[in-house]
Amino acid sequence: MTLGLINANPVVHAKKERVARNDDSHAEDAVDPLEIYDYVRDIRDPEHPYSLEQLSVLSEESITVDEKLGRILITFTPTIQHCSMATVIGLCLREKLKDCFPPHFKVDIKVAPGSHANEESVNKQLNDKERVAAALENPNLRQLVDECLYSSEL
């Protein structure tokens, strides 16, 4: 085990099946949550070799879609309240959503309420398109967050 680690034992849940969705013709358009549920769910955690399903960070329930306001809502739960990888989290999830949406769509990411203990200052950071673009600019992070996303471990 690294030392270090914030949370040295996490809880660690089975994968889910995925579900074989038919394709609906005239809904061609449409954004489903659990679309974006199945893209999005074999992140891997920056902190430990398990996916954000697989430590519950991430399920289909947190991922809401309002097509009228053309709004898309990810509500995500760090493993424990003090988290400090909470960020790195959204960073990956913003980063792997960026380019999936029609441009009319508001993408935000939040940590559930009441689930970290700076949610504010972290969904703050999550939804503000400046600090998300200079974070991506550090090459330390950057090379975190594409480990995250593009893992073959998992």
Second form
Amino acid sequence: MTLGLINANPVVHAKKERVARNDDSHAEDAVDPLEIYDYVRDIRDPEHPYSLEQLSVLSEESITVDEKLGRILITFTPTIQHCSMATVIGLCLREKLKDCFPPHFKVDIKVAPGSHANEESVNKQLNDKERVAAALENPNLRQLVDECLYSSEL
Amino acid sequence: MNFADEIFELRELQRLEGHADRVWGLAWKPATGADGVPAVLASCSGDKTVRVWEQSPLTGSFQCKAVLEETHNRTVRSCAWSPSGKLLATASFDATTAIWEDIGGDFACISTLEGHENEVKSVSWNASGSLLATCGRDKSVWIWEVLPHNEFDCVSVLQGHTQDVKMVQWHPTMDILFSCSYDNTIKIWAEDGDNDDWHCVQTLNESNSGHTSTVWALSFNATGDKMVSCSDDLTIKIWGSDIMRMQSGDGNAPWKHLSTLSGYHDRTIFSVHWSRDGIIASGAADDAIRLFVESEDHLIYKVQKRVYIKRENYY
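Structure of the form predicted together with the partner chain, given the form predicted on its own:
Time for the whole complex; same chain goes first.
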């Protein structure tokens, strides 16, 4: 177990100004990447009292949607190459987004290419639905995920 | 049966509701669904329960006959009936495997197999019902012996896979065990002599034309000389072995890659099954179920009918 933070001095960015979005989409089923971003930008980092947006783990460009195929890709950038919280961040994203889309949309979550030392291994875990389901049943992980998702609401 | 020229249609008969979470697996009870015996099915779920469903001979619809609950405290991932149909094994993320007995319509948990360090992913009975195998995220495969008076003894703990083991399946006629894993391989395990000395006799990996990502499932044809596997690498592979050599006691008759089906699914293929009458069914994360049959050539598989099932009105 590591004592002390893995990345003790993260770079913190100002929160980006939020634009009020109106609710009329051109189609009921349309999935707007910026709407998705709004759901996830305030997720708290597992280690630091800042949001994923503030730490530049996520940005608007993190989300890509292919409406035709029904695919959503979220790419996030851990703050450091050996971040052991990368899988936790991925789990937070999955959990936050799980009821957000029509069920035929498939969500893939990956670390930005080159941003993590174990990129392939992290990506494989994050996209194995059985591993994700089992991890979210683990009480310790669950608690950590819940803290990241709900502390921003306090 | 030669289905090569047949036209297939897949029609939904009924949608069974009751589980409160994802249904991870199901198993048809042996010797039911034919000869006047109503079909019986067990399903297992993220809601920590197992449900047993029976088809009504009058209406043809399935009803829930039993809910097996208050035993597992996490997702039940897999279930398997013993060959006689008297017992049902259920494998759970709670690291245990429960054995249930059907006592006149009521199911009682008669034993709990412990030993895995974490999530158990699959359970399988051998053809005679004398052995049980389980596997899990702890990378191990366990073999258990079925003893009188509802006793189960661990006979062997097989190490070899380097990652999470997704499924175990016994060969349909011989006591040879197959496992497939997140390490992208299929391993074959056999006993040396009769002294509980089980070891890995073959590994099917990339160098034998094996899969290049997690192998999720495998299934045998009726005669047991062919096997089908499916993977996160988006392919389905057919493997074959020399059945005569296997039966003559050469448990080490090697399995060889025969054919790869690719381009039929564009997301992880989680499930594959070879029916008794020769149809291969696959299920994948692209929401499609596909059926395949052999053509005369034996080695070329063509798609006879694919059915895309779209969940409309999901909300």
